[in-house]
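Take a look at this single chain in structure tokens; it is the form predicted on its own.
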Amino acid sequence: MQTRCRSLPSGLLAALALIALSPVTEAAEPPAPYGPVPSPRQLQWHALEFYGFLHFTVNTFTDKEWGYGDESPAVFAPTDFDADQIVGVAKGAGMRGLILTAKHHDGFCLWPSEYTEHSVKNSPWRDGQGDVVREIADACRRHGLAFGTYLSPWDRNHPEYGRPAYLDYFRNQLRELMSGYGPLFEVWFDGANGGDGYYGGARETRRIDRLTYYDWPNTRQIVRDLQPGASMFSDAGPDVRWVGNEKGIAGDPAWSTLNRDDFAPGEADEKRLNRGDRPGTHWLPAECDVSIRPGWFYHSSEDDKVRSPHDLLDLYYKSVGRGASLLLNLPPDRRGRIHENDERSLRAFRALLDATFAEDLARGAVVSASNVRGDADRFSPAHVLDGDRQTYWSTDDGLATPELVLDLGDTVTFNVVSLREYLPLGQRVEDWALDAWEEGAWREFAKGTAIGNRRLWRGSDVATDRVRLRITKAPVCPALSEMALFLEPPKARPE
């Protein structure tokens, strides 16, 4: 038996030989990921970029940097504390977040704890009937902010500091922290550990073996059982790494990537979390911590050396800027406040970084690229425009180092450019520049390494009606979701 076939236009036919050829559906699903990758929980510490440490403790009052352990709970006595005043300074400077050191190396509790009387439950603020911890977490939320802690490992008061007992001592107040404040975005564990300290009223030095004296693959169980949507800090992470300075300043390259069994808290490699490891074995993104005062708690003596808003402003290209977070402590003075000269300088950096990035110069381009993946609407060039970090150019597998060129249509000018990659993916990109059309030929106005969550170039101004970006480095395709021009008014540029 015979089955006849209708004859089919030749024009359909030669789609359907087309198709049958063509590898659009295999070429059109998503690149491979690349490398390590970042969690949930990284890619919402991502997202934040600017935040800020709270340092807040019996030092203000004492004018001391590190407590010794022996400060009186009655020293603590702030005359005005006003959270939400705190909070909207913060929130005022475009901060996301806050990190309060709810306990320092000197000891002393923020939070009545149950397991100590160290704390301000033995303090007159509020009549001994305060809460710190809370009163911020409290604002955090009025004001939309996300709340951390940083809980120092070192105890320079317990009397049990270096031995066993110890332990069982700082776990629980660790699950006092991470179950009685909401939703923490941060746990911040500092990498100082062992030395001189008062000790219960042993007055000696106790020396601890960084490595294994906390046990920190289950202390950090804790924080994970308790607090599953929290990164925590150390030297060696394991969501987020120190830089390795307190300057607040990145490497360049700061690649997002670092070896980090290499690493424990305290024990650090300064220049390499500086600059990460690439290729690395884990996803771990550098923060730029940095106080906006030459100490980290007030002091009044220092009440006229303030960080200029200039100087903010380059510590946020430096950080935010290189794919790191810039950590930017405000010391609450001794009334329980961030004082007017801290809060001026702030509110004045934020006016700068809204002048410039309030209007985004490539809205509006025609965007073109050497090569889209699976010639899909997906993967368009056009997502880099898109303000959607959910979306991204791609291009075929095998096509490492593509370009992608927009047309602006009239004459601009600018001075900054924005590249971010699509994280969930890996940091891709080794090398890149950007070219300038002038005079009927491209010229190349800037290079760089690194981009992963931003990368922020900045230098003079450039006037073209196209601007080319190409991938000139890279082991796979790469996955870009941002590209963006900015001109900084000339009260932004550098004094």
Second form
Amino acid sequence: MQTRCRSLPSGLLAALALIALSPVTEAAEPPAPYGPVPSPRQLQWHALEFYGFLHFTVNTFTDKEWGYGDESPAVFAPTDFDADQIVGVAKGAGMRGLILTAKHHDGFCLWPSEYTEHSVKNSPWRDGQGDVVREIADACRRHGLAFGTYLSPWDRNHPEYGRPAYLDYFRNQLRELMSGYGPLFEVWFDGANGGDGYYGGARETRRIDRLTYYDWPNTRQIVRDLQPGASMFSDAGPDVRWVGNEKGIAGDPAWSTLNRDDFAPGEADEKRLNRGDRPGTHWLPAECDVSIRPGWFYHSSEDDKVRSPHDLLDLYYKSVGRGASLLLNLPPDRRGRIHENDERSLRAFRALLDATFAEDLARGAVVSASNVRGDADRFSPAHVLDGDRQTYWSTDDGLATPELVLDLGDTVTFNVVSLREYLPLGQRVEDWALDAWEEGAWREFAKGTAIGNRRLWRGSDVATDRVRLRITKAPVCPALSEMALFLEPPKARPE
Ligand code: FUL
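Could the form predicted together with beta-L-fucopyranose (FUL) be given as well, to go with the form predicted on its own?
Zooming out: every chain and molecule, the one shown earlier first.
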């Protein structure tokens, strides 16, 4: 059969010629997102990875973990409070933010709240003129750290706790914190709720209905309205989930997604929170909260129980290295400073981290892939080496198990591999494996499951001039933004 040629207008012909000449790069579209994807505020939160918690209140002075709510504001009397020292130690450790207990369960407010007398305004510290929240927030800004607040929903001091009037009080306090201290990166709502307490002198046990009492949808809206960039934490998010333990350890895997509506604050299925749900209905990544000491608050009896640098490093691999974030608690002492022992351990921990991650041994490698989406530069495997989280390697639709090879030129020895997915397209990879070229053949030296924000593999030394990454299971084509190789020196190896 003959096709009849009709003559085309010259303008259209020129346009067609242009299309034919233009590189395929223009034509290749990014892959469709898979499953739930992170919001812009969650993406900002993912970039922090490691930040600190400050547990500080009357408990620091009464040697308790949970104050009953009957403590006199007079007990809050730090002798040498120094926000720059506290924030400086956190920064020196590599933390990118700090979350302060503005109010813990005892109800004592570290800021001069207009709605209660139970606060720093009735403490001898700074003659009642002090504001710990302001000083820490300002110091964070000076040092370039993000700032966030912890406001305990449970309040063992307030007379109306458990009744409707308390909700108004809680929301007023939330408004004060959300509007008075600049942009916050995270707002922390604890799951511990209801029990015995002072409650304005009643000294009784009060229970609440965790699902309805705080009217969470409307309470959270206050945060959304006043702090649109802040991620909210609770057992059930809505932006960041509890990891299901206070040991700082994420599951392996710890999927960044969860069937969020199965959960409510204080109603946690710890195993599921630890691992997440795949594919999950919501993007809800895990945060690993853990203290550098046995307690959350400072106790001099724990001065010799500070986690060692190696222990902190292990936590880093088991939290950040599994796609979660690490929220490490540093309790200010009775002076209002981070204790020397904690500072020493943090410094040494940072030195171990730097000794490993200062040099990416894959930079400069020649990278090739079994497939490149649309043969387009924009999806080239070179993007896994460019140090830019916004660029990625991807493959054609339907090619979900491709391979990528790094040709290192010379033999390189490494024992840590870092992988990252391009998160705006969702969590795509389910299984992967790494091979080294040894004596004329590929040898598999590592394999794993979830990648997400970051996957750190840490193992024995591998010496090779070629490394291969195989995506071995994925429902859709991958979108990988980083592959890096590091050599952890002997002094940083697990003890
Ligand atoms: C828990 C609280 O009860 C602890 O005191 C601490 O604040 C920890 C981070 O969360 O649920």
